[in-house]
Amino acid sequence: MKLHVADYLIILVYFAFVITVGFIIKKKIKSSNDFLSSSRNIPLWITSLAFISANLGAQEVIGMVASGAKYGIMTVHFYWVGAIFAMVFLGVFMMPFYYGSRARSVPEYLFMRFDEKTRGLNAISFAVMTVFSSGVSLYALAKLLEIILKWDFDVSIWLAAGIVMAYTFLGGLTSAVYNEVLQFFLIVLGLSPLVIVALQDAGGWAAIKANLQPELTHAWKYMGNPDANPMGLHFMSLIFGLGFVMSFGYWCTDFLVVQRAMIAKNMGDAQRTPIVAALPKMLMPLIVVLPGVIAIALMQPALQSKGYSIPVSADGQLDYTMTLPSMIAHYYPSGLLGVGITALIASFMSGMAGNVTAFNSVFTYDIYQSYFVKNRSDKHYLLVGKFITVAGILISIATAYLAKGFNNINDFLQLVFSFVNGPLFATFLLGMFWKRTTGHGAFWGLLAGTAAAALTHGLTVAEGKGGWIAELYTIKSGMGQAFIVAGVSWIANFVTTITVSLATKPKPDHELKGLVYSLTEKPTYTQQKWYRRVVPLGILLIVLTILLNIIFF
């Protein structure tokens, strides 16, 4: 791939857009609720199309588009089964307490909810997710200028993390977030020429069905059996692991994409906030997952004319992960190809950009301020905050070089992510819905969550992964894996939640009015049309989704 004067100017325009952005907001930062909380008052469509921004990274854009080339049209699943419903439960029964509560954050929550053993647990457990998870970005993204444009690997490290820095430490939160909108319309802008160019060379979506095996191109029709599709999954667990324990886990509990609701101007913008980002990522696989789909179809002998082929690793094997960059090189011309990688670099980048000042903002608030250094001016938690952005940025690049000695890094991280996400989300169902719950009985549940995903991860093994303790049970794929791990870590943390709160004494009502669902005054709507209403359009955006799972049974 070589890039022209043309797609280096665009490249070029890009890093100076979203620098300016950050010197313009940084005229708006008086404080450190600015720098870190924006003040609540960001418009409704701007923390719409960032909170799909935030989770539209390196494993989203990338990722997505390799999954579709491995597992075919079932990837769909991360979005109409892994997605949609839990954003619209998000929206429709946490968001009023997230918001009502005045927490700046999802460990304050739980603080105000539980206790502060729970909150410091949840608040470290996050921090050192976050900036691995940028981390890991941070290396995806200079390792893949590296292939594909023979960059020095050191350079657009650097580079990189330099731009989210310049822009994050002077605007703060407020500048990821704009830049985050101006990444997501690149991101769709940048991509769809290449759909639009590339399914029409394939034939159409008949001519993709008729060359590919039907297992590819249905998402539920042969799931009644693991052996019969590629994800080698059943729908049951598929159904319990990925669209209830690590769907809501992530979009309920997860503060890198629940920040960006909680930043909205009042209670209806913060709760339409996943609402309205449903539908946009409701139509994703347009972008991310149909790209996968075309080019494994391109790879069959009636379609090989067409020239395409997804590259090989050095063992041999279809390198799915360079999927997208390859399709972007044998189809962009100059230009259209700098708008293409400027899309890429924007995906890491707004996935870099939201972990960082998710990170930020859990160690100023939740870290620093509660167990360090209280009760100091205002002043000091903004120059902390400036300072732990710059550090978050450090740390990240450090995780990059680590990431670089260890092959299996990312899948460690996501394997992380499986152990926290999991159980959390059985501790939040329950403190806000049962208000017997008690913050002993949170705290034990977490831990004992996390320790039943790692004995299950012990005793099982996929694709050469886990089977550490001893090999028990094999099974047929790792995702199939993270969703069983998933899975029994929620149901370790549900059982024992109850156990113990049964035993120990809860927080009386008057301490959890606004925190638990029977004792929240529920927002009224009697005096909006029923398009501005969550419920009316929680209920259609369902409808759609189910819809489509039919359309491609």
The other form holds:
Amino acid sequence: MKLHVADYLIILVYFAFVITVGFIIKKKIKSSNDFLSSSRNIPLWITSLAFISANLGAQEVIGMVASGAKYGIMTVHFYWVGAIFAMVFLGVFMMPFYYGSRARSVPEYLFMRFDEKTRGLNAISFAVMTVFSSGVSLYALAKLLEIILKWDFDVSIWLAAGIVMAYTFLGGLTSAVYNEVLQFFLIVLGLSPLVIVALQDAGGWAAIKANLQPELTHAWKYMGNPDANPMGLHFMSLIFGLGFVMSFGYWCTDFLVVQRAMIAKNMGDAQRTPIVAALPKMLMPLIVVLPGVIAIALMQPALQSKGYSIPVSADGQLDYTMTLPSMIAHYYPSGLLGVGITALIASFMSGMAGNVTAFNSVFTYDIYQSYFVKNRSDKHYLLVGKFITVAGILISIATAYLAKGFNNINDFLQLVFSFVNGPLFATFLLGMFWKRTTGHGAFWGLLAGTAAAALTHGLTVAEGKGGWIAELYTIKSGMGQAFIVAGVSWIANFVTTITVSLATKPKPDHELKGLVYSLTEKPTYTQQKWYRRVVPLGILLIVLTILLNIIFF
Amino acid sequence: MSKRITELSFIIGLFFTIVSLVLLIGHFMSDLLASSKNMYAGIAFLVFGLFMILITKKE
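May I ask for the structure of the form predicted in complex with its partner chain now, the form predicted alone having been displayed?
Full complex below, order starting with the chain above.
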């Protein structure tokens, strides 16, 4: 793939714009709240698009296209099972607690609801996870640019990190959020022509269905038997593992995405943020799953004359992660090629900036201010927030080089993240809806859930991974193993939290007002028009999602 | 006007308008970019960019 002047010009224009956004927002930064939590002053359309854009990192864009090629239309489960329901639940039931409690972060909510040790455990694990995720994202960007454009690895690392640092340092969270919205439009509009052109080249959806094996074009039909579908999953594992544990664990508790709703102007907008975001999220498979399905269809005998094929890795296997870059190279002429490459770069930078801004909020509020330096001036915390932004970027760069030296570190980090994230939703579910839950119960439940996740992974093996304690049970696919690990860890957390809570003293009711469902005044929506009320909107989204699942059954 | 150019919708609109001009001017001026894909994408980006600029609230 070779870029020309017009392509470089588009990339340069993009870099200039994201840095300009930083300078524009800088003028509005007066306090630590402005820098770290946008002073809760961001309009709904921006918080909603930032909400899904924070999740629209490169792993999502490139990874979902790769999954589309590998597993076919079943990949839509990550959206129509693994996202929409949890986003609606977050908006209707959980945002009133996050927003109404005036907590500045998810760990701070845990402090208010439970105690300091539960906040500390969540804050430290989250801070470590986000900063390492940011580094892995940076490594992946530099590696991709090295492979497809022959750019120097070091230059890519420092250039991308430098630009993200510039706009996050200048404008903090608001700057990151504004750029996430720009990145959202760039990714959607930059990749849309690819879908249209490739779909036309393949002869339309009817031709794709005619040329592919039926299990690649049906989302549910072959899920009754794990051996009959490419993911190797039974539908019950999918519904419980992905649709409940992993989905709700991510969308309802991960501060990286929840933070985007917490900066809305008022409670109504905070609740509407994930719900409005769910609509584009529902349609996102058109941009990130369909290209993968088209790619694998183009490799079938009847369509081989089109001249496209997914690249092959050194071991002779299809390199699915290169599906999207190779399609861009195949279909985009110079000019549009610059737009496509910029969209890829934007997705990496979006993921990195999201992680860094979530990291600096949690580190400043929940670690530095809580454990090290209390009761200092606001100016002090603003300076610390800016310093932590720089430190977070530098740690990300160090992680990227670590990942370059040790290939397995990416897998290892993803594994550790899943151990920590898997059980988290049980803590929030019990904390928000059962007032008897105690701080001790939450803390030991989290530890038990994480330990159960590690143990399950150590005793099961899938695609050569896991089984580091003993190979007691074999699972067909790595994805199935991930769902089972998440499910076991959730149950371990749920049971431990209840058991320990029943044996320990709960907080009195007056300390739990605004933090627990039964003790919180419910928001009233009766004076609003139906399309501004979260419940009718949520029901509408769920009905649409069910319809999509039926259409692609 | 000065406040208007700091609105996000204006910034997004301006970005896509510039990108569309690169594609459209390139399409008509350079053989390398003379692809109908560039022209159609350029027109779509221009329409979107101008729309975003137009909906920006006047301060």
